[in-house]
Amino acid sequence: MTAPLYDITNVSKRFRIGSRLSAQGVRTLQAVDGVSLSIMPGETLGLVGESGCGKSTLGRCLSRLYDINEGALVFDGSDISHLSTRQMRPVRRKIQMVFQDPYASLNPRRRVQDLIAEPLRIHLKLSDAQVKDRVAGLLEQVGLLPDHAARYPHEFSGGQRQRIGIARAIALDPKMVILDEPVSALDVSVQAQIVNLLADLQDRLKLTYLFIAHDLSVVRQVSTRIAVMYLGSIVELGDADQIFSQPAHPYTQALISAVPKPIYAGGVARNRIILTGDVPSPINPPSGCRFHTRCPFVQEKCRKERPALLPLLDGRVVACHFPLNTSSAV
């Protein structure tokens, strides 16, 4: 069997918030809680969940923009969990990130040629002529013109700025790119262009993607497998088609029911599942299963005992004491 490109084991990330001078004092926010994943070479793993569930925090942990509190990160056979800034430098070439807001991630005071050339100068020590040729080639790869290199970020549309971010991410020929909601800030027509660009680059450059998003229709289109996250933990992981056709976790079922489904002649509308209550606070998560406060199938065991992420007969894994009947489609 092929070894995982990225093996994530029991990763947790906590933030200390508040102040000793405040009424509530210093508190701990558990943003990521015991996440384990394996990302295979060449695949696109979709990571989905509601806003605030910890998706972006996990992505930043995997790129080592955040230090983790617990767990292990093994990338390409090497443990990078606690490497220093200097030790991480060669690893940075292999793991790159594309951010949600293409304007906020680009320095508005620098020209595009300087934004893309910076990693080339730091890591590859290229001459000015080589850098100029490389920048022009990268812009063409993402569907922009070489003349665009002399412009500033504010002179581009949102979709063009995201293309610049993608060009910067692939500049060092990485093995893996973490895409943190790369199309959520774009118009629908532009989203399709960016998704097609990412698929084309993956085929040509043999890239591995972690695609973080809350739009399940986009995730289904691009993903090989899907991991569903709720309140800092993975609740279901499996093949994309399998999860969409037969979700095993009630939270996954509710998410999929919210995806618009066109009704053709003779078609059947999808039953919409409305979850009651609010998402619990990651500062004070509920006991037992963290979804039990909103689950329509909750039982007493769910309130007392937290379910482990265990495999089902069909190959996926799910954290639920009473997984749904996987023989029935949603």
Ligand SMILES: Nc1ncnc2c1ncn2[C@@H]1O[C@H](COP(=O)(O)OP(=O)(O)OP(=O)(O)O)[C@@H](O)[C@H]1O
Second form
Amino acid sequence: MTAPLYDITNVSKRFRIGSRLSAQGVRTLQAVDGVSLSIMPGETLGLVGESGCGKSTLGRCLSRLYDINEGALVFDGSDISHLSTRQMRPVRRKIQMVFQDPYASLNPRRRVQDLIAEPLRIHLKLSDAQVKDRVAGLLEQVGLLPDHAARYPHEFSGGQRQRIGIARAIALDPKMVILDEPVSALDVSVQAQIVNLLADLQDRLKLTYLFIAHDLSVVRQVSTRIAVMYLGSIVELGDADQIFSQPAHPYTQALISAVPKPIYAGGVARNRIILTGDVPSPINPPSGCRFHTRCPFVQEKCRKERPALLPLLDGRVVACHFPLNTSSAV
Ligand SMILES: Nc1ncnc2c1ncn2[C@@H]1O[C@H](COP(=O)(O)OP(=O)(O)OP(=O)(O)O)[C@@H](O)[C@H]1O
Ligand code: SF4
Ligand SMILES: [Mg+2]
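Now the other one: the form predicted together with this ligand, given that the block above is the form predicted on its own.
The next block holds the full complex; its first chain is the one shown before.
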């Protein structure tokens, strides 16, 4: 059996917010709450959930831009959970990130040549001529022209800027790229071009993706498997087709019911389920099942006992006392 490229076990991340001088004092916000998942080599794992559910924080924990409070991160066979910045250096080459807003993540005062060359200069000892060649090759791989190297980020469209962000991310020949809402800020037609580029690069460079998005229709197009996150935890994870055709968690069902119908591609069209109530605060999460304050199927047990993430017969895992496809429960 193939070993996972990235094994994530029970990872939690908390932020301390407020100050001792403020009315509410210092409080703890649990942004990521005991997440476990395995990412297989070559797959695209889609990570979805409403705004604020902890997707970006989890992505940043996995690329070790954030230290984790609990849990274990085993990447490519090595435990990287608590490596120092220096020890992380060789690993950083292998796990890269692409962000939603390429403009914010590219220094506006630097030319594209230097922006793409930066990771090459930091990590590889290349001559100036080698760096120049490599930058030209990278621009070509992401569909830009050699002339673009001399320009500044403001001289590009949003889609082109995302191409520059992608060129930077693949410059060091990574194994895994964490894509945090890579197309959310782009027009629909440009989104499709970037999605195609990412698919093409994945094939050519044998990349593994974690594709974070709140837009399920985009995730549906690109993902092999999908993980659904709610208030810092994974509530359902499995094959993308299974999750779309037969969501087992009531939250997944509600998210999918909001996706325009053509996306079902053979699945069953449903009435839209409107979730009532606000997303609870990760500072003071509800007791029992974190979703019980909004779940249309809530029962007494849900308010008291937190459901564990357990497997169904079809291989998916779901955290619900009363999953919707009970016939496939183990
Ligand atoms: N640096 C930080 N300090 C304090 N709280 C933070 C920090 N970063 C994120 N949070 C909080 O952690 C929670 C998760 O935020 P995160 O940005 O990971 O959500 P998200 O799922 O990526 O949302 P979106 O879809 O809007 O990008 C939110 O409540 C957010 O306010
Ligand atoms: S455990 Fe209960 S409240 Fe939570 S999702 Fe399942 S049915 Fe709804
Ligand atoms: Mg985010």
